[in-house]
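One chain comes next, on its own, written out as structure tokens in the form predicted on its own.
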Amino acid sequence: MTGIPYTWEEGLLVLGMVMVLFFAAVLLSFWKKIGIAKEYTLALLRGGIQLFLAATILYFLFDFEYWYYPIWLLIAAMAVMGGYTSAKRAGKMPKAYKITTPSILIGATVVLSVLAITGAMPSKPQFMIPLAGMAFGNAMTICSLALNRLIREFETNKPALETMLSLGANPKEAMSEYSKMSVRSALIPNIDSLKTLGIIFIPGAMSGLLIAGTDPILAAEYQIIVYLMIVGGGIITSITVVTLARKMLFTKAYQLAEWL
């Protein structure tokens, strides 16, 4: 037998027993006055409802003959939701979603296209939906980190930027170092995770494949493919977002934007 050795009905009973971990965390929070019990409870309820709703949709989608139509709608929804979520991290930047949404869409679409062309992502909803979720979720996180860091660098270094502009530098030249810094900063978590694969932790894709009974070597190969997608998409997304952000950070007269 491969995979989890029980049905979803039996899984409900197992889930109920494992809830002891939830109650332990809540009790410890009250005992030590940590103050996370309410937030943890609401987060678990919200996450659980969302997860079971997604599972229900996938249950029917996997058997739907024309599954490719709703998948395109799902990908569009991922891009829009990711763009608006990431835009909230842009502070006072006006209409930041016009930068974050295309950046996320470009970064995720490019790497998913490569996976599709090479055959690493079979044209089946069981593969396309999880990988698209990984690609867009990672692109959203990278976009938020890069844009947030870039804005903070601009706010911190306004005098230096204004000096460079007054000496004849154009916006691209003035923000060059800060752009590189923002891209590097956004990619640090992914690169650090890549360095410790298989030593400190076995990542999600490989863990899922192993639980499903996949050969360990094949699971390791596919995990590397996933990380190539994650890091590649992250680089494309972060470079795109700092490039598109330029028009929002500077005026047409080569001055810093008023909102900074």
Given for the second form:
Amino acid sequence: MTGIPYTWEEGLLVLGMVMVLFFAAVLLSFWKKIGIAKEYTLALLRGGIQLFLAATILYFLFDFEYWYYPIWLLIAAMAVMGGYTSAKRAGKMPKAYKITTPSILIGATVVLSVLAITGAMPSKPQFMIPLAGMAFGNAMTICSLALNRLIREFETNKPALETMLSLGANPKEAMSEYSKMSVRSALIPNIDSLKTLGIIFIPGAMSGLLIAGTDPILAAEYQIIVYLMIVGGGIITSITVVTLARKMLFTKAYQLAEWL
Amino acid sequence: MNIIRVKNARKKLGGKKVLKGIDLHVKKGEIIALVGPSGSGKSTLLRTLNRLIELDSGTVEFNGKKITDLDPVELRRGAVLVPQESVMLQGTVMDNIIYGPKLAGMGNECDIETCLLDVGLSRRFSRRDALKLSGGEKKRVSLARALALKPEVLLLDEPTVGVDPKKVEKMESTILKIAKDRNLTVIWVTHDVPQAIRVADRIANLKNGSVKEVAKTTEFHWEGAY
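Got the form predicted on its own; any chance of the form predicted together with the partner chain too?
Full complex below, order starting with the chain above.
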């Protein structure tokens, strides 16, 4: 088996032809007055430019002798960007990046370290960059889901929380159920997709490997490794973020924070 | 002996001065009613006493010690708030009553039956789903839940609001009996001046965040209360 059967230059022509789908979507949007044509166009332009920029960097990085230096920079950038993006989902919580950034960093680096130690992630940029991207990207999504849910629980259950504090609960005891609920709800989408693997869809990593010509059994094995990484990193990230959130949600005197 | 002493308590909430330098003392074993119209600062004052709300300035002393020097958990076990909205925690009535004592490590000492009987509920009641109780039942369970912690002070925020009007006086006498039997100090927030006169030893009248008058019930100028 081989990978994609044409060069990148030929690929541009193919991409140009497949753009018919883009024009079809824009035409349908105008015709049915759906109102997504402008947003879709801008998103495609932005996403396309970002992707080509990333591909250009990777193109040079894969052949760079000292590739491991920029990788650390890339990982740091992923953690900071992920932390700030996730913090935007934290509603009115002030300086939420202070808890989202370390949570994402801890969750993603723990699982990446396990992959590195076990040999699942060979020490090559071709493996490290995409896997780090997946680990950080998923940690960011799960962090946002967990924190957003936790804040919503606090906002809607203020009287219950104050009741528990009034009955002598400390913050950890008062928020215990809401923390568990938030971690669970953040992980459900990934666990659900794990259940349907291979039946309803073939996920990204496996699809990519199949297109690149990898043996289907090996591709399936690798996909499971990716899911172990996603859910493992997700649970570490979400537990870390709800734990760190405690100091933002309560004062030192065990009162609900004023911003709530 | 004063069990609670409030000195020059000030608090702003949402930019509005809610407490404007309140001074108040509460003697051990007495029942003091805080009366005043909505927005006068009664509930805010009550919630500063167990430090659910932090004062901007001024002090509150509990048993002669500044509450800011006490462990908040210990303070709240000693002065338990029964809020106006009786929020039930998930589970049975028993789960609710045992909640505080369990956290305090006194689960075995908690006599659920006595707590229920004291508030006028039967033993069978302990197995009921707490979330499915009526408003009046929730009020009683909320009170029983506070009693289970064996506090020195009960902070009651409008304990009869939402109770069937025919049962208000019965609820009042239940609370008075509990206070007497357990030698409790009670700070009772109410907007109902006749109720304050019925239940309290002293009445503090709050208006716009200040104490307008504190007097023995027999000497209270209730005509000017609102």
